[in-house]
Every structure is written in C-alpha cells, then in structure tokens.
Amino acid sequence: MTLSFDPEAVDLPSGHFIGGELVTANGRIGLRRPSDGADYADCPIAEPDVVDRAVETAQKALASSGWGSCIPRDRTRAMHRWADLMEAEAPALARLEAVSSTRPIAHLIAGDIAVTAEQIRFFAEMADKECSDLVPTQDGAMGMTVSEPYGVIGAITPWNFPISMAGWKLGPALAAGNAVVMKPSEMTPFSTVRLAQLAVEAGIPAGLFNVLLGDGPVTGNAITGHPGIRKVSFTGSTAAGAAIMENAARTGIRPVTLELGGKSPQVVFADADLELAANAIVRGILANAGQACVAGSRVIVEASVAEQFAGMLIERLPQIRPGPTWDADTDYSPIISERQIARIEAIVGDAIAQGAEVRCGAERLDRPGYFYAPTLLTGVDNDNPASQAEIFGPVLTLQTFTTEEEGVAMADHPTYGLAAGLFTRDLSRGLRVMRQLQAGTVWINRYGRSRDHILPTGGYKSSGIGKDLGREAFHANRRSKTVLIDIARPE
C-alpha cells in the first residue's frame, strides 16, 4: 500500500462534533494548504451559543453515562478499543491531518498516530491504578483522601502536532472520568473531528468528547471562560496562555494546565561525542521544520570545538527532502502559513542587521508552498533577536563559551524554560549542569522525547504551568477531597 495520496480526493468532515453527531456550520475561515498554498476548505467558528450547547451536552453525558463513577476498568476497556481504532484507521487519519498541516504522511503513520494510540492505552491503564488513599491519623479516627474527576474539561490544541496534542489532553482527562470540550487549531481541525467519531465507535459514550471548530477570540474565549468548564488545558504560545489564564478567572477560579513557548538551549562541551551531538541537534531542529515548542534552537558550544562543530552542522542541515505532506517520500515539512514564514524572514533579517552571520540557509526554498531552508546563524549574543525570540522555524543560532559557568549562564533565557539539551561524556558534569539549567525537561546526550509516556513534560518560567503526560497529567485531571471519620465508641 502506498501512503502517497491526492489532496483533492480527501473527504473532509464538515462541522462541529457535539453529542456524537456532526453539527452543520457555515464556513468562515478560509484555509490554505501549507504544502502548495492552495485554498482547499473553510473552517466554521463556534459562537458562544454553540459552546453553551457543547458544554451542556458534556454535562448531561457525564450524568447519564456514569463515566466518572463507573467501574474504572470499564473506562480502560473503552479507551483500549479507541486506541485500536486509531491504529486501524491510521491511513485515513493521516490523510486528514497531512492535507492541512505541516506533518508528512509517513511521519504521521510511523510517529504521531502510533504514539498517540500508545498514550491513550497508557492513560487507560491508569484508570484503575491511581486512586484514593487511606492515611494515618489519630487513634479513634480514619482519614482518607478521595480522588474525583472535575467534570467538563476545556482543551485547546495547537496546529503543529494536531493528533499528538489532542492525545495529550484526551488521554488523561477521559481516563480520569471527565468529559472534554476541545477546540483544535482553526488551521488544522479535521483529524480531531475524526478522533471524536472513532471514540464514539469505540464505545466511549456520545457527548463525552465534543469538538468545536473556530478561532481563539470567539470560540477559544467562550470555552475557557465558560462557567461550566471546571478545568482548562492549553498548548500554544506564551501570550495566548497568559490571555487564557486571565479569561478563565473571569467567571470563577479554576485550574489551568499550560504548555507554552520555548527557546531551548543545547549546551555542547568539548568532551562530548560531537557526531552524536550534531546528529541530535540537527534532527531536533529539522523535525517539523522547527515548528515545535521544544525545538532546540540555541546551540551553545565550548569555544575550543566551536568552529569544528559549526562545520558539522553546516554539512548536515541541507540534507533534507522537502515536498508536499501527501508525498510518502517527504521528510522535511513546510511552514504552516505565509504569515509564519514572513515572521521567520523578519526575525532572521533583524538578526543579520544586528550582526549575525549566515552560515547556511536564511532563505525560502524555491518551490510551491511555504518552505524555509535550514539555517545556521553565528556571531550572535543573547540580545540578538534570533537568540531572544521563539522563531518557530528551522533556525539555529550558535554561541560559544569557555567555562562551565559561562555556558550555564548563556543557556538561561529571561522568559522561557521549557527544555534543554546537554552533551558531555563527563557524568558528574552532566548531573551538575542539569541541576543548574532552568528548564522543565533536560535531555542529556540526546534531544527529544522518547516513547516512555510515564515521563511528564512541562516548563519553567513563562513556558507553562503543570505537566502533560506521566502520572502528573492524570492527577491534574482529578481533584482530591479530604475525609475524616470518627470511629471510636462514644464514652
């Protein structure tokens, strides 16, 4: 079976998904394919009355289905069936995502969809294993902490990894006994709608997973500020996360989980395996053409090997196979939109104007769509725009240091603290520096997540609040109640 497909032949689901059914809606946002710039579809905008309907539907579904109070193993079984359907429907799901997003079809089949199915199974298995506790108290009393679902979770996901990010939110929320009202990005809405259809086919009660299409100012604000939403989970930019926190508090205090922007450093010591480091760094920045919050875009290299290491990066960065996301041979992604590629060009232009030297790239690729060449800039300091801004594109900066203390200081960013990479053969140094890096995730002698879903992810500083993945994500979707019972006989 060939994975390549005709983008014009993909049947796109039309409308919102509420209560187990597609709800017809008029298109308002025109969509263009990143791979060729062609207009191909419209995305509707869910107005506040549609958000009201979805939240009410979720509340009724929770009450009527008993999802949050049923035998936990029943939730586990339904979610396992859902993961099975994801895998069985992988080609169709991948086409829905590839046609609209930056994700090549082969990457979706081998990576995003397979990993998301694993994550759903991981959280499904937590449903009957993470529970309440009996705690020690005084004689004559019994103390408990009772864990309960919140109710309806509002979730907003970004355009860069639509299926993967939906899985991050849905797995722990549903396994923990909640319902979900989700808004995918208006630029990549269709695969999430199909995920919701598959959930109902798997036996997850209709109305527990509702999908609303729309933009941030109208639909996103209505979801995050709705009084019936008991918790908010968001992945996206730091600016949008701050606005969501403010909006969520307007109609009542509620918890939020935010996975936000990053400007992640990669510190390379002279004693590192430089081949390993160069390969890891290049893979990290070329993945999705740098359109990832954890993209390791700031390379900070010990001065004695800096020029050698720059040459290794320059040799590897251009070795790409750009192409449309519907071509199975494509391994290098387009940029999501004309607006985003123009933003990349503007930041790189400002960086050059302030002294950056272009060692490779720094231009669009001459082909249809929105493709930007892998880029390496040297001669920058921490104040250069390319060092400061989250570019969200395939742009590396390279800086040098002479002492460990200097390298650690350069790695620190005034705003972001999402992830960091560290390359050294010295285990003591690795553990010592790891503790000093201001990041929620540190990878040593590698760069990027594994398929160990037990490991949580989340940021320091303005890179977020709370954790996705791991036990932490499951517990973040449940609230605890303290119970104290007197059991002593009355005098």
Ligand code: NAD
The other form holds:
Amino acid sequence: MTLSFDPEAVDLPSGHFIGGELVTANGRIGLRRPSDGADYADCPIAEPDVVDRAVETAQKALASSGWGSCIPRDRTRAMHRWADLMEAEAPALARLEAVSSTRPIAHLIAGDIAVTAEQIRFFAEMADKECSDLVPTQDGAMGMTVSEPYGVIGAITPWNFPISMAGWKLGPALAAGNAVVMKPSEMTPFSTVRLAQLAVEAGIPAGLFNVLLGDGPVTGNAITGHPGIRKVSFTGSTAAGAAIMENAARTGIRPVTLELGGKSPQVVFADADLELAANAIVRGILANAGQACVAGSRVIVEASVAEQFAGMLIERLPQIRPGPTWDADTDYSPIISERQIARIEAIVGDAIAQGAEVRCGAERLDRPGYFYAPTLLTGVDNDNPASQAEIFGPVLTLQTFTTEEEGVAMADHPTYGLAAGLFTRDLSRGLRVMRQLQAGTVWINRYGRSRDHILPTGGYKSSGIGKDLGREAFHANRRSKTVLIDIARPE
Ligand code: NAD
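Can you give me the structure for the form predicted in complex with the named molecule, which would complement the form predicted on its own we have just seen?
Starting with the chain above, the whole complex follows.
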C-alpha cells in the first residue's frame, strides 16, 4: 500500500476538543498548505470563556475520575492502550499532520508517530515507579515528602513537529497524574485533536486531555494566565516564552517549563572523521528543512581543513528529494509559510549585504509551495545576521578557527544555548570541549537525538528552563509535600 494520498480527501476534525467532545467554535484563521500554498481550512480561536470551560472540565474530570490518585498502574495501562491506538491509526493520523505541516508522510509514520507512541509507553511505565520519601528527622518524629500531581497543566506547542511536541508534554503530564489543556500551533491544529480523541478511545477519562485551537495572543494568553492552570509547559520561540513567563506570573505564581529557540554550533576539529562530520551536519540541517529547534546551523571548523570541509558540504547539501508532504517519496520539507520563507530570504539577504559569500543555495526552489534551497554561507563572523539569528530554515554558516580556545569562544552564542555538535577523534579534547560548551545538549561525533527517551532535552541561557523527556520531565510534572509527624510516647 502506498502512503501517498490526496490532500483534498482528508477529513479534518473541526473545533476544540473539550470533555471528550468536539465543540464547534468561533473565530477563524485562514490556513494554507506549505506544500502547494493552497487555501485549505480555517483554524478557530478559543476565546477566554472557552478556555474557562476547558479548565473547569479538566478540574472536574480529575476529581471524578481519580486519575491523580488511582492505582498508578491503571494510568500505565490506559496510556499503553493509547500508544497502541496511535500505532494502529498511524496512516490516518499522519495524513492529518502532513496536510497542514512540513512533515513528509513517510517521516511521520516511521519517525514522529512511531517515536511518540514509544515515548508515551516510556512515561506510562514511570507512573508506578515514583516513590515518596521517608526522611531522617529528629528523634520522636517521622518526616516524609509526599509526591503529588499538580492538577491541570497548560501546554502550548509549536508547528514544526506537532505530534512529537504534543507527546513530549502529554506523556509525562498524564503519567504523573495530571490533566492537560493543550493548544497546538494555529498553523498545525488538527493532529492534536485526533490524539485527544484516541486518548478517550483508549480509556483515558474524557476531560483529562482537552485541546483548544487558537492563536497565541487570545487563546495562548488565556491559558497561561488562567488561575486554574497549576503549571505551564511551553515549546516555541524565545520571544513567546518570555511573554508566557511574565503572564504566568501575573495571575498567580506557577512553574513554567520553557523549551525555546536555538542557534546551535557544530565544532569540527581537523582530526575528526570529516566524512562522518559532513554527513551528520548535512542530515542535521536538512531535517525538516532546518525548521528544528536544535538545527545545527553554525559550522565552526578548524582552518586547516575548512576549504576541504566546505567542499564536502557543497557536494552533499543539494542531494534532496523535495515534494509535497503527501507524496510518499518526499524527503525534503517545505517551509511552513510564505511569511517564514520571506523571513529566511531577508536574513540571507542581510547576511550577503554584510559580506557573506554564497557557496550554494540562497534561493527558493522553483516549484509550488514554499521550498528553500539548502544554503551554505562562508565569510561570516559572529556579528553577521546569519550567525546571530535563529533562521529556522536550511541555512548553514561556516566560520573558521585556529586554536581550541578560539573555536570554543566562537561556538558561544550571546543568547542561545540549546544544543551543540562536536567532532574530533581525540577523546580527551572531546570531553574537555564538551564541558566548556554552553548548551543543554552536546552531541559528540553525531548530530541529533536518538530514540532514547531517558535522555532529557532542554536549553541553557535563553533557550529555556527545565527539561522535556527523561526522568526530569516526569518529576517536573509532580510536586512534593512535606509531612512531619510526632510519634514520641506522651510523657
Ligand atoms: P511561536 O513561539 O511563534 O509559537 C509557539 C506556540 O506558542 C504556538 O502555539 C503559538 O500560538 C503560541 N504562542 C505564541 N505567542 C504566545 C503567547 N504570547 N502566549 C501564549 N502562547 C503563545 O513558535 P513557532 O514559530 O510555532 O515555533 C518555532 C519556535 O519553536 C522556534 O524558535 C524553535 O526553536 C522553537 N522550538 C523549540 C523546541 C525546543 O525543544 N527547545 C522544539 C521545537 C521548537
């Protein structure tokens, strides 16, 4: 069976999903398909009264279902069934996502959905491994810290990997016994609604996972500032993260987890396996056409091999299979919107005006939709716009260094610290440089995540606060209550 499909034939779920039901909605944002630029749907906007309704529904569902206080294994079982349904429904779920997003159908099925289902199982298995602590106290007393869920968590996700990003939030939040009110990006709303329908079909009580469609200023703002939201979990741009942190504090203090932007360096030493480094760097920047938070967009290479390495990148970068996301053979993604591709063009234009040399790309692909050619710019310094801004497109800059200290200094970005790559055959240098890189994740002799859900992800500096994935994400979805009991025999 081919995975290719007709985008016109996909039935899109319309409306918010509250208390286990689709709710028709007001307010419309017109949507265009990134693959061909066609108008195809509208996204509703949940106003504050709808947000109130969703939060109240989640609170009631928590109270009536006992989700946070049940035998934890019951949560585990329901979440396993949910993961099974995701896999069983993968083609239909992938079609909903491929219509609106930049994710090719084949990547969604083999990657995003398969990995998300496994990751839901990983967190499901954590539900009954969490223990409260009996702690040493003074004689005649007994002390405990009791681990409890927060209640209703507000989660907001971006458009670049809609199902995966939803999974990062939902797995730990639900396994830890919370309810969730989630807002996907207004550009890619539909697959998250289907995830919520599948959760109910799997036996996760209705009302525990609600989806509100809408934009940031109206719906997102109403969620992050809602007094009934006990914790906010956000993935998106640094600018929106800052606004959310402020808003979340304004109406009552609550914790925020922020997974934000990046401008990640790839430091290549002359002794590295250059073939391996070039392949990893090209794969890293071409994934989702550079629309990945961890896109390793700044290549920083030792001067003695710089020209050779630039040649290796120039040879590999154009080897792409662009196409609509609904074509099974597509391997190279469109850019999400006209606005975003125009932004890429503007930054590359400014970079060239400030001295950058185009070694390949730096233009749109001549085809329908919003496709940008893989691009390599050399002759840039750390002040060039292309090495400063998070471009969120398939654009690499290449800078050179002569000493280890200089390479490390160049890798340091004034704002971002999400991820970094490091290529060398010298183990001591690899570990030494790893310690100096100011990034939440360092990949050595590879670039990109594995399928090990135990490894957390998160940023240093303005790239974020807290972690998604790993044990840390589960623990971040619970809080601890201190208990002290007097047990001394009365005098
Ligand atoms: P964005 O910040 O524009 O939007 C993300 C989400 O936040 C959307 O759902 C949007 O509607 C909502 N939003 C925007 N402003 C808001 C506000 N004031 N209050 C509440 N909600 C608001 O980001 P984007 O363009 O959708 O995604 C790209 C960005 O996401 C990039 O910067 C990328 O690096 C980042 N990202 C980070 C990670 C990570 O793990 N660190 C992962 C994926 C994407």
